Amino acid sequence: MSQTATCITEPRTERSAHPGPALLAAFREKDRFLLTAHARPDGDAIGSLLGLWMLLKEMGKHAEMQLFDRVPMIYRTLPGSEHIRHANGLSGSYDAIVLLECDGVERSRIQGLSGNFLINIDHHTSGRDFADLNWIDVNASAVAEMIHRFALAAGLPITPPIATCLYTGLLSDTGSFCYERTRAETFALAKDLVEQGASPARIAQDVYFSNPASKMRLLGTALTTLQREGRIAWLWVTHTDMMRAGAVEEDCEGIVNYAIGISGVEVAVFLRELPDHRVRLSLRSKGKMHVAEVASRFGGGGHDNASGCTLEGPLYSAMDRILQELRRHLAVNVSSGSAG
């Protein structure tokens, strides 16, 4: 193991479209890797994790994957997903731990990561330089796009399984190519991944048309709470609603999109009461309204148009707090636009 060649006394950060020489050297010279991503993993977290894992295998490296939460049902058909380990603590010794889509080790919820050599790969506006090596590109449409660039820079082949995983990450993190960061290069990458073996129809079938009945029951309950106030829409479920529907956390994914899909609505929020009465929020927006700024005020973060955070309960108190902040944020945006 060549640890000395990439020994770094202070964090290095690349805020660029392509991986820098220090990051490429770390992947080439180190042998044992643990890959992880944020808790409550989404399609980009899972797809990028699997894609990077397979690329490291192509390099002849020993690589393992670990997440705090289980893989959501709709992503369990992805190649290699059965190799993802689920645990809340670190076990084993590694030359490097790679965190994807995390703004700190806490976001993974895995204990024992600090003190190891850390590599951070992220594209969120809330991304921070917390690791020994940080590669952050806030213009990337998904971390899957960054993993693809890493493969090209390292001269690694994109096999059909890798293409499938990266396409899934790209599709999910662009909101099916709807978010602002979707650009010509995004579609060019999608084209390349399809040519390299990803099946758009099969992936869409798995992601969008393989939901459990519990999610549909929960969606029905949430829609009965739907409220609108001008450009804001919101809906919610209680912990009791979750139990009645037989729903799990992953069943909440995408419910907020039914509120943001209303004509004239610019920002939407879905609130879910947790068992300890805290409230988990999913925020979505259209156009220039950046909900990542709103989420960051409450200790959360994410994308400009898709973010999340957790507030103290009770539910209706959390609802009042987020609605007041959204009203304020919209008013500031209107004033800024008028001034311009």
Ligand code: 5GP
Contents of the next structure:
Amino acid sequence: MSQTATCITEPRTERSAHPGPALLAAFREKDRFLLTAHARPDGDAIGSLLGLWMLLKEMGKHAEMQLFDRVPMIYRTLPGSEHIRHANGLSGSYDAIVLLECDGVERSRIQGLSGNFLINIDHHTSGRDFADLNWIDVNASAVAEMIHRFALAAGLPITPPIATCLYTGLLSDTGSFCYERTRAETFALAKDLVEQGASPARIAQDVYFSNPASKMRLLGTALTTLQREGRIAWLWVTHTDMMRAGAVEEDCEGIVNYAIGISGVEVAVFLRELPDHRVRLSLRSKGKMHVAEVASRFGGGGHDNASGCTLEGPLYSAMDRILQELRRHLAVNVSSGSAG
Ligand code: 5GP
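Switch from the form predicted on its own to the form predicted together with the named molecule and give that structure.
Every component of the complex follows; first up is the chain already shown.
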């Protein structure tokens, strides 16, 4: 590791909209960075990772990117994505490891991160101060928004490739500008990124209109399982369904939206049986129901309106457990006046 002037012994946390002096100093003073994000990366994880990587290059730093999982197909056209390494262990030595969109080192699923100097940049409601430096802004609509603020604070240029990656992150984590945290500033940022070279039409083409046929086959199967009970809707796929459709994990992204899209439904769950019979859950809500709280009861996390967790199988017992929890949560936390 190279010698740096920053000497931080106590973990520091900045819960603010803008990066604080300690975070800016760490990026200025350290030289070798490894950037990573959570496993099963979404558009914000990939867009922010690439955006920050290019910004660090602008600063003349040595920066590498590594993810546990492959880059989903729809994000492989993003500039720089071919430089993202896909591996489960740490292989080099770095002055700092930056984790994006993670509420703990384990979310990255990369082994060997602990013991290094860690920087955590996150916007999840379930965000935690697990790193040496933590910048958490739960009001940010996407980590891409925070990376943009970092660029401005550090006086770095937003080049067209950076704008493209950050726009993709913003689009993804606002649910195409639909979620609660989408505010006037979100559109101001989108406008800024488009002016810096992001092409909304081309990005939408890549993200929404370039799906593999396996994803559509899996969606068809999932929709045949759709159930509704008042304000709750759910749907699922078994591991056999996944194999029959020739589907991979990333093909599951967005399926839950078909359930939350039903009028009067306030909370929706998509369940996917894993090869080891555990069950992955994607939760979505609209209105007052906060699904991060629900997911965290099962060791998961996320945002108020989008969260996830993994439960022990079999599938039907996982379904029972989550439905019981959702019924309880709705009864306790949401006024019956909003029932659909
Ligand atoms: P998705 O349903 O798209 O997999 O996840 C929705 C949101 O919840 C994302 O922001 C994702 O990062 C978060 N999330 C999903 N699964 C987990 C989990 O197991 N742990 C935590 N902490 N967050 C999760």
